[in-house]
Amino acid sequence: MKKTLLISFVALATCSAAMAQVKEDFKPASTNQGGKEYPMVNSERIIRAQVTAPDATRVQFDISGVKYDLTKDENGVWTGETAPQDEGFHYYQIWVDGAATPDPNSLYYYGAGRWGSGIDIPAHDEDFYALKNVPHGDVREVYYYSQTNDAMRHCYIYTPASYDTDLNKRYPVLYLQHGGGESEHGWPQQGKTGLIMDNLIAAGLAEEFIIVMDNGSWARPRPAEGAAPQGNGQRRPGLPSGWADGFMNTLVNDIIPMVDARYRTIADREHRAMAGLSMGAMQTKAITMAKPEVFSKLGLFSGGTISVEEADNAPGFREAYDLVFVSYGSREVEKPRGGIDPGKTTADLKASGMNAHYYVSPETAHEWQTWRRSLYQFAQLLFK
């Protein structure tokens, strides 16, 4: 009994000492609603959250798959800190007595299949997506009719600053896709696409081009009635054949013709690229390998690679593509999934004669800072 008490006392003292060492240089997160002080972030990338819930018995701050208990004061205000977080953007939510809810202090972002809270942790390299006094393009909200789906659809389109002043100029186009559980809102908001491009173009590091950000959401079909349930240690089945065909048909038959009709594009495959993150990268791979007559450049961010064998077996692939870009966060490739090393696979593709590039985002995982950095690197290679 005495030993147990001693261990508990030491653990409590260690915890208290660690808390005492937290740097008190907290500042409101840039992703807070106007005038809201919490959540706050300090120079150690620790988040301090605060929630008013006088009648609650337990409140938790849930971020990056970890729940942190908050402590209640005499006024019913719950406060607490997290462990240090990776640089960049993260989704989070508040749990109040077992019920998940958005934080009323945060701006809302679409991710994880819902509108909810998000927080940006200051990054050492955030200058590349900072708001600066440079010429700014527009991120346009566009509605259009899709004959393929017999429905109205919605996308965002970035046009460079020169688009409305140099009326004789025509532009290449990048079709840029979001990840699973996200939507067309992801790249303009979480991804900061417009600011990244404005800063690159102003610095002379990238060519001017249009970026189309559409909704490629896809859901795995439900198992047929009577099919054996998945689970009990079984792996989920791989992607079914033709899983990307729905968005591919929408893209090729509706989105690209709409963009070429409404905007001053250079409407040929040499001036058309596609890229995406996670699920969007898998869509990009499936679509670009099936449509070499449509695209000439592709980028896969945290969503697969292209092997020499795949390039050889896809009709017209080698002849069509003059740029293949693959990227991951460093934490994603510490233990390659399925035994596949994306760096080696991309190096082998390059050695086989293709213009293949590989980028690793330092100290990030499957998250938006990886993909912001990936776009920053990829955009500098496009349409040179």
The other form holds:
Number of protein chains: 2
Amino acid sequence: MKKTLLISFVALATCSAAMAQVKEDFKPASTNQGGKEYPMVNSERIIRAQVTAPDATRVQFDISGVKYDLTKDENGVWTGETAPQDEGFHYYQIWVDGAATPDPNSLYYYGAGRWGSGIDIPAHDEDFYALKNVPHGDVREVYYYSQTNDAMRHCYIYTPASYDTDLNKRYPVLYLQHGGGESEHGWPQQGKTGLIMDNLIAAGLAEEFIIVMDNGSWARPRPAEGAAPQGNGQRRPGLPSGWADGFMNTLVNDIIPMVDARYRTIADREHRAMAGLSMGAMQTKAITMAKPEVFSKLGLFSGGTISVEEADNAPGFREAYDLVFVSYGSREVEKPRGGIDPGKTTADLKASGMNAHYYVSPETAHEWQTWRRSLYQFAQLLFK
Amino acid sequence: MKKTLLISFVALATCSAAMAQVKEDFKPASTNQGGKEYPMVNSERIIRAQVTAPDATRVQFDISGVKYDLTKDENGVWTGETAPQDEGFHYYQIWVDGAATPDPNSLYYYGAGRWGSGIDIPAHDEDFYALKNVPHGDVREVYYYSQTNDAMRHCYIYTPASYDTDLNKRYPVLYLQHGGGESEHGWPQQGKTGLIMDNLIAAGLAEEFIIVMDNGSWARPRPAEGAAPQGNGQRRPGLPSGWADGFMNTLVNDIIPMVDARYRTIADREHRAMAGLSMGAMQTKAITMAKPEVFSKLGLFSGGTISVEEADNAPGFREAYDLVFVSYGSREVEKPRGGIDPGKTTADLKASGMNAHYYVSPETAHEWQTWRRSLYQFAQLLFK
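Right, the form predicted alone is done; let's see the coordinates for the form predicted in complex with a further copy of the same chain.
And the full complex, kicking off with our chain again.
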């Protein structure tokens, strides 16, 4: 242990000399495994990483699309720093002599199509998803049989703190979807859904409701060997064509009936909402427009808007929906996306008579801090 | 994709030529990340692993105390095989030029003091923990405040399938502890607690009860910098001296009252059991012997026995406990442990008048298959 501390000190001193401008207020990331000092983050949101690889010739820290070379010391410990990162959660990985591996120091998260490393950069507003001594709901791991898929499926369900003690109460339900390359693990883990809701409810800022977090990309047949990858415009594996339709059938025919049978829901459309991020927002838009008899509120996080024309052309849409929420990270909307300004589109929808809300997460991109903040905003509007 | 398949085929053909005796019926491990072909396991329980590391000079697959060298092909893909493994779950890691990393192909589990790779070797009796279309209980992630620790803590709680629909029913509770270097994640994940119970209950082989899986090593102050590691005879970091006492206070003063307040338990000692594996068994023994007013049944998996003398010398023990269950893996008891034969000790306890049961898991060691089987056996005796 003394040896490790000494090595760390030497590496740290070396770095400080080379980069005198970096603020030496690094702290271990909250996403580290217990007791692991590295990676660290300083108040400038610079990450300092460290990897032990005595026989390697090149070690890199790969985050936000950039690979940073680490520097080896005489003990085979590699250390280096990144450029300042955005606030919030980012996926990353380590490269050791051409092998892409998770960082053995970090906890692991599902995203970018794999279980791997993630790091949380402290945010000015992190209090809203902090673990506090308030009443906590449970996040339940749930297995159920899906007739649509003829398979057992897996989801997470948040029930508020009162659920297990106030047995006469029934609750509205939000169906909350992840993005492409992600899974049902995203919202409960890096999304911090349970903590966000517990804090909101404890502060009296949100109604109590159940949140169902299922997998929008599970229900796919494996492509035949040698078949061309199925395209949906995003060119990611794991996203079959027909993703919205396929998941809609699973959601409407299997998931919602299962949830209404197993949990004390208020099982009508007035008390049922759907939201999602990125691919999940596109699914939300497709499904809510096709099923006005099932839902009455919707949220699109970083994944599209609903125009006046779309609202007019979808049968029953205007009558069915009493809340439309659209959000983006500020870095996503600095330039109009394909000619569309989501703020203007949503303002037009509001002007046309719908209860439409638009939120922009400050200084974040297409990433989890945007979506944590989006849930925080959206949840305060729901079921009131 | 075609290129990857070709590489795999070449690597496979090379291996086959070199090791003609290996049965070519390898299948991807159930513990792999979705869509990952390697590591694979064959019917001889040999693992074939593959790692892409084009610039590395040495890559090893490290499992069950042995490091196996992998062989590099012209595309920088390293492949190799292990000796036959025991049935069930094993932790492992990859070494790339001196860097110990998780295998990017596997799911990650907490054990051996870190989150890292694990692999499940198919077992002849794996049906008892298979995911089936039976009624499933929920495994809940639960946060609560502990006065003893003045901190928020985290556990998992299994509630049986009927819990959310039969609102008039109350349930007995089993407190189930992990081993040293493990955490509250062990039983719900690699332990397969939920699936084991769902299958048992569906088959009518076990009563319905709640299972609380908490962290027996959390409640420790960080050692002061430079302080000698605290010893408890096991010399693992993360196991402070006083682990049984410290956890006993947390369990009796914080966890049990929290569970009895938040869930529909039968809150008396007749309906409360404790069990654990390895360190958790030692905690179970220490705590149940000290607290006969709290528990009435106990299980020790791979972590000790209770002798006639111990039963006689612990005030109230004989009167309080109507079930003592002791188990080991067969490889643990091939030779007597420190002169103690746990089978004889338990038979003597039974002969002295206590309801004592002894179980030996066939051809397994100090590992999860032993503990899955132990839970399967123990659960059938509980609360009947």
